[in-house]
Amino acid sequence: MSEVVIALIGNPNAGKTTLFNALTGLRQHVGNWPGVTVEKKEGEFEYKGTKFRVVDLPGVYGLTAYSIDEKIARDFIVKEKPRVVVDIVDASNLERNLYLTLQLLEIGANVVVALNKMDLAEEKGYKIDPKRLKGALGVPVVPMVASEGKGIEELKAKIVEALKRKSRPVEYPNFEAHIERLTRVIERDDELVRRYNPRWLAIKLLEGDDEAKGIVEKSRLRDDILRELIEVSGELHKKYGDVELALADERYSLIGGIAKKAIVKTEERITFSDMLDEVFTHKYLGIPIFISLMWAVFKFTFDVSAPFSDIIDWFFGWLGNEVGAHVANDALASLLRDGIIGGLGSVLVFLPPIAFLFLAFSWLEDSGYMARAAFVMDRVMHHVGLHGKSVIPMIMGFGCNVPAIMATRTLEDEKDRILTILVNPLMSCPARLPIYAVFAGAFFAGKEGAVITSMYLLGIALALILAWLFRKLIFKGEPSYFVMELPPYNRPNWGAILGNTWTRTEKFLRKAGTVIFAGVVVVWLLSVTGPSGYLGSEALENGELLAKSWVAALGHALQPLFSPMGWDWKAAVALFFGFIAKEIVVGTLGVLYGVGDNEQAVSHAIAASGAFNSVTAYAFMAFSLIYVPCLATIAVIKQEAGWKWALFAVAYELALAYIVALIIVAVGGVL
């Protein structure tokens, strides 16, 4: 069976997403971009004999590679030259979403617009006529509502008609003879014509694209190029002044005749979301709201997942008995009940917390408001130094910092993108949950959901704190504004609400099985063995033996760094594993304590140990916040920025969360 590739493209908002797992279903996989760490989808779809291989493309508004995603999803669509393209447009903003539309034309894609979203765009008073759009762009047009399925079939049915084909340029009327002129020059060099599309090439020439003069610079008719470049362009500046803004405007002028060719209808009406927004919006209630919303994710995800946790708890428990019950060797009954049992089942106590918190923010996501807390969030951030782009990274912060720090690419100033960077590991994701639970557990009873919602609101106000005094002194001079568009709230997709909430789940479970895991048991195998050899499973349940242990002579090493702190030497040792992921922190004390994978004995042996207060506790859990968040995320740090900005990241953490506890406990102790 032939395989073609296809692209899916759009704006962000638009529908891609939706499209995209609805067109491949559960055939997808995530891979990376060669030579950049950023995640691509792929999936595929059979239809009438014929094996589609679909590439989720970034969500961009334009393909002037001004931010990486932008030059990403150019470089994917002139270089790999994909059979078809699907713009997804969104009929409810169609104008602004034709401006990809004509970039891709101007490319030479073969493009396929799935016009979606036309229920929304009736709701708001429009009424598109897709014969009317598809005889202005000169492209099949599909009306669709992605989210409701309908459309997909004959979307797929217009790809595959597409596929006999040729594109269509798209033509400015006012710049016509100039751009033939240098795509004549251009189309001399076979290679060139080989590898780009000339008329492509010589709009991006004319626009001063710094790519397109590199891709010229090794043509062997470089000087021919060149200078017919130089005529034209001096022509053109001396009738329009700056080039690139005049194709703009042209692109534009353009655009608004193929809208009032297509838009048969408009009624200005006030939707639904609009009267929302104007609650979830509101200049002084946006964020109490916000706050509000957080906290409730919070209560949800900890009342909902507890039931579940107590069944792990208690299988892992039996579990590890059962093992160890029928294992004569006490090494290995050890090794199998206490290390990989209970480290396995310490780990995955937390899945329900952290699978029901992935699964509120997929719906607030999903529903739209994520993009409404961006745009409240953005005052305060712009306030503080920070780009309004910044918001979205930091708000998926709280899901991982892996991704969300790769989610900076879309930042094209590198000083916002950096600065972005610094400060997203402040921003608590799922793996300091499982902390602030046994903590917040042992501690503030009745109160866990404020002491926890506290946690996350403790490293908002430090991220802020920290980018405007790095903006004063390292990244000097005021971030740039933006202009962001809120899609409309949508009804709840549970299938990709669960899709994603699946997707993020499974890195946990992964992680979970493989470094996690590793780490716990090393924790084990430091805590049954020392200078003098194998201690015996007893080691875990009986101090004295403990204490002749590798991990008490790693701790005892370390503890003198946190006495200020009043921590004794396992909790030195807990953060000590900590670096490689958090979710060790409590894997390793429920190993040094010798109560294994519950979490509620952890809970116990930590309040009945003397080692903490409320107040100490409380300090543990904002070091734990604050310092390095885990392997995973320093190693994105350096692959983004560098290993300088990746060794600042790790010093300014660890600094800052001693300063902070330090001060917990000092205004905790005279309070």
Given for the second form:
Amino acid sequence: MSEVVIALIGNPNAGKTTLFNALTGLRQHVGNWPGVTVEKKEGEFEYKGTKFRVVDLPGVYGLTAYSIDEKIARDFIVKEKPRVVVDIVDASNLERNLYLTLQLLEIGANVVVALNKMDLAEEKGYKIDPKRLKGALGVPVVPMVASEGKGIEELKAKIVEALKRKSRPVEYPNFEAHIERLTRVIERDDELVRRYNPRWLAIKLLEGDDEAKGIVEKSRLRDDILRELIEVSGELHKKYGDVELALADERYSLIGGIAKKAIVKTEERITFSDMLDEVFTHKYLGIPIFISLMWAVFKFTFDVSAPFSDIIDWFFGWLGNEVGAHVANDALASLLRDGIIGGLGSVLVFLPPIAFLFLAFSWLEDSGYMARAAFVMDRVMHHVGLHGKSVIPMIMGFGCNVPAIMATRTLEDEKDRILTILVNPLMSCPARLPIYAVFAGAFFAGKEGAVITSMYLLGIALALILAWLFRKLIFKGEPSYFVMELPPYNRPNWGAILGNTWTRTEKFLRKAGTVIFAGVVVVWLLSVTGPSGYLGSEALENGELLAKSWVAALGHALQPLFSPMGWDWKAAVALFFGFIAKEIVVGTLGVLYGVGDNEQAVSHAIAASGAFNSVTAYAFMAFSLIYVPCLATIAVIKQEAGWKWALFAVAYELALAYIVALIIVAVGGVL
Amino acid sequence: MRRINLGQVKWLTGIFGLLYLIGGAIEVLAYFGKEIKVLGVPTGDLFAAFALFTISAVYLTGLKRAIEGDLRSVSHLYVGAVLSIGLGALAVLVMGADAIEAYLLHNEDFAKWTPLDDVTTYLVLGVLSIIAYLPVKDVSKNPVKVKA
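Could you please show the structure of the form predicted in complex with the partner chain, as a counterpart to the form predicted on its own just displayed?
Okay, now the whole complex, with that chain kicking things off.
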């Protein structure tokens, strides 16, 4: 069966992800675009005997290639030449979305317009005639409500039809003669014609696009093209002044005409979204609502997921005992029971809370609330010297610091970007959850929700304080304001929410199966062996034996560092291994306390050990929150900001963690 | 859709604003060791108290707007009711999870657990908030027609 490549493109919040999921179902894979670590989603579907490979392009407003996302989208359409480009247009924001449509038509893409959110447009008082829009654009238009699955089949049918048609270029009446003159010269170079749309290249050259100039520089007709460009640009400059601006005006004028034809009735109404925003983005209520919702999310995450964790806990306990009982060799039995099964169980027991957290965040994102959260926090961000756009990476940090740090690429100013990267690891990612859960369970029974929420708030507070400090001391100057566009509120689309939750949870599972698992097995190995050789599996249950192990030697070497906080050598070892990934901390403690994979047992063992009290336990949680992020985060800081800032992040976080833990112990001791 | 008048909005936002204020105060008192079982079992969770005070503020801002004859008061009643019911639903989920622990997994920590232990302040208030939600339940489908 032949495979046809189609691309999905659209403005952010136009419903691209929903449509992608509706088209491809579960047949999706996520990777990175070649050369850049920006997520690339691909999926497949079959329709009427044809197999389609769907490439989900980043959400963009235009194809001017100012940002990485725009460059990716443009390069894919220009170089890969997908057979059909499905442009998802938000019907409730028709005029703004058509800007991208025109740019796609300029490139010569074979466009099918998916006119999404027709319900919202109607709610806003717009009545759009898809037939008139089709007539004005000259491309197929499919009205749809992707979140409800309306129009999906029609869209598939139009995609198949579009395979047989040729693209129609968009015409700019005031520039036609000039574009054609330049196009004729470009068309004389067969190599350029083969690789690019000459008309698009001509428009881009007139706009002064650097990439287009770069393409022409390599042409054998370089001198002819540039000579013609200088002549044509000169004429246009005399007539319009700034040619790029004039072309943008021309596009908007064309869009205005198309919208006038397509929108047959408008009536200003206060929408449902406007009503909700009245409260959610209220000057004084917005932030308390955000904090309350975060508390509700964490309550949901921990309290509701608890029985599922207990089931996993029970299963691995049973499996470990069964396997251990059937293997005669002590070392092998211990490796299987305490190392492999215990190690894996100690990590997988946190799968339910992590999946529930991702589920809650995906729901908030899908509903449109997350953008409001960013909006209400924007004012706070600006006060502490962070750019408004920093809010998104900061909130993403609650999910995982790695993509959150990559998301800082949307910040144009280098100072703002590095500042946001540096404080991002203080946003508590789910990897810290197991530590909070175990220690809160051990020392703050009945108040776990409040204690764990306080950890998240501590991270936010420190990030804001540090940002303010860094802005004053290192990145002097004022961040600029920005206007954030708020997407409309959506009814939950459970397909998209669950898909998103699975994608994120899968990453945790992969990490659990590799790095974390390996880390826990190493801890086991270092615990049952020592300078005198193999100590036996009893070392995990016998303190005297364990004290002769390699891990004890390491712990005792590190312990003086942590003695001011009152932590013992086992805590020191756990923090040391937590450098690889924070999830390993609990697994390590499980091995060191000889209770393996049982979360509650780890909690009970820590509580019973006498090594901690509520104050030193709280300090340990705070230290775990603040000190060096996981290796993957350090690697991504290095990639995005360089070695200097990666090392700086590690150094300041270690120092900060130490100071904060000491303060907690000192203040807690007085209280 | 059901028509709503500002008089109704005034009463509902006023009553629920006050109830959530009391609920928040009960949670704070429970945190400091004084348990008052008027609106269900207080959890003594300061964040729960904060959430209850926030919902109270949403309702009471709506009351202020309704007194001023401002149509936006309907938004406050709607969002207040949605947040209240959401919190109530969360309490029900927690109760369900605890029931699994007690009756299916026979977890020792839940040996003496009964569903009544999880009838929290915000569960009771969440259920009561259905009364506040009913008059505004259709605002997501149709623009509100307010009768001043």
